[in-house]
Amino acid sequence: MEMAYYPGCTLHASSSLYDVQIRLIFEKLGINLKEIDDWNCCGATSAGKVDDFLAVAMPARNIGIAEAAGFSEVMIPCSSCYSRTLVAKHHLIDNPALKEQINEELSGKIQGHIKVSSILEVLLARVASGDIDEITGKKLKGLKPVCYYGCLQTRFPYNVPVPDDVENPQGMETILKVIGVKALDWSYKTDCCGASASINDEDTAMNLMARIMKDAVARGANCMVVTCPMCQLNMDVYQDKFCEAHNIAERLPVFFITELIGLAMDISLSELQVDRHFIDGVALLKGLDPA
């Protein structure tokens, strides 16, 4: 089958192993991604704090560039891209007259009947038709991960439906169980990295970050499960910023969670691009005792 996929900037830039890992996964899935035609950048943090109409533009765009294309449903893997077209969404359904005025100007006018799915949603579905389990011949032993959400995967600056728990998301872990890794219960599943903040207010982004990886150290986990990636950034990227700055001894993996279903496909380490982490995944990833 064909379902639209809108990558976002991101997955363009500092997580492209994202989209690599994403398009493999899928592809053994039988699903064929077709990235949509000309698209543009959502507005994510920088539009949504400083002009509303291009807060709603901007994604409204790529709605209509998928719909015009006859596609039914759109990926979004992104947290921040998936939050602000499900919100762009909803907002055009409740406001016809900012609808139409965004119509005026685009050659794919948006109809807003599209389903605007972030990676968990699509991937669960599979789980629930046992597309995943079929054709995942290893059952993964020894990860102990939490899964970390972020903050905007469930929390939304409007009213949309939300497809998981708000407070005590389960998704991942659902996904998860079905290839043999049990995660472990925590307290910071939804709490926030800092985001941007990691630039323009370090101390505040560090501060965040500690307390996550705190937790995640004090219920044994040996690594962090992620869809966004933005959270995977910051908790990767800055670990050993943090934790010097925190007197944290331990440090973990933050992997996709393409990256754990991709092994459990039998996808070689080296196509899924493991190595490109900061904070080193390969070792614990060899010496699991697949079954």
The other form holds:
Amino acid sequence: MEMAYYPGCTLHASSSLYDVQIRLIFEKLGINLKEIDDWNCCGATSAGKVDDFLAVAMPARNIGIAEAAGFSEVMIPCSSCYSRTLVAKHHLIDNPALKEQINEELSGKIQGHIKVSSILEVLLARVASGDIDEITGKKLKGLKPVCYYGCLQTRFPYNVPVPDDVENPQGMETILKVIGVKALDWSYKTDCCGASASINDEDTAMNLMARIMKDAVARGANCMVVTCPMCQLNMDVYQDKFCEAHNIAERLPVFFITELIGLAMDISLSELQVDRHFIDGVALLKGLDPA
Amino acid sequence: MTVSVNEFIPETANTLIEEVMERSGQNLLSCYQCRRCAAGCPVAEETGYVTPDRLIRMIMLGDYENALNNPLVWKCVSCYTCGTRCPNGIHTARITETMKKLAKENHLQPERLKVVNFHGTFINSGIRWGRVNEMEFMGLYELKNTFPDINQFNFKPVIEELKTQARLAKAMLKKKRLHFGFELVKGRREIKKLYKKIKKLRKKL
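Other form of same protein, the form predicted in complex with its partner chain, not the form predicted alone:
Starting with the chain above, the whole complex follows.
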């Protein structure tokens, strides 16, 4: 089957490993991802702080292109892009005048019926259909992850259908269970990593991340699993820094969920580009006992 | 005599609350100060007196200056925890976002200039090229941050800042997470045109 795919700026740059992993595992799942033609930046978390019109208009153009191309579903792996696009879609549905106004300048006109899905929603449908269980021969024993969702997978600043439990989502846990991984229960799965604060308000971001890390360590986790590239980058790149500042001795690799699924599908660590993490995850994954 | 911590300014109370309600899309009047927002706020430790409920109160009372320039407006990370827990569905993060814009429109010096520089530069890059190219964006952002110091011939903080970012860039390079390509969107004019049009419309109002 075919599905529209919106990678977003970061999957074409600092988190391109996530893009590589997604393409690899979706190919195995038989889903043909079609990158939206000539897509633009969604405005991320910045647009709402700069101009509310842009916060809708920027993702609106991408929706228009995908709909004009005839797609009924678009998969957006980055939490920020996903949240912005979903919120924009519902703004446009609720405000036909605004939709009209934006459509005037767009070459791909918006209807507002495309399903905007996070990567978890798409993968969960494949869990339900049994596809993932069928393809993943390998079960990953020895991993003790905490699933870290961050903010924008379940909290939206607008009335939209929320795909999972707001305070205690279970999507990642459900997927990991199929590949033999039992994720640990913990209290910080939807806490904020600070997002761009790691660059514009460092101390605040380091405090937030240290709190998340402390709970993960206290629960006995040996890694973190995420879907959001911003959470991944922050928790990985700044881990030495916030751990040193907050007296945390342990270090945890921060995996994209696609890395673990890929491994269970027998895709090699080098193909998955696991060596591109700041906190090494290769040793942990190599040491797993394939059962 | 008791002294109120909040100041009531009748002259501005109506206009301020009306403007914030309209622009943020939040019904501030339904806040009954239960403070679930304050309890869940992840940056509450760092915002001192100002919690989401108190920001709402300041706006209601017309305390223009404090409502526009306080630690919460600039420390808020827009995690939307307050909004999802509010029994009245008030998204205070949408209010802090609105205050950031109002502060800029009123030419107020923000408590954290870096926050303003970050989001402004990000959106400018996204609109100029259609996509945010991380290297270009970070370069322009740092230029904006260091400009006031350079202007004053105060080079020490500039060098410190550049050192920090250079260290990050070096580490990113080692992990092959620095991207040198430059992405350009063919249809980027569509958003630019829309934005121009809307700005013109706003001026007429």
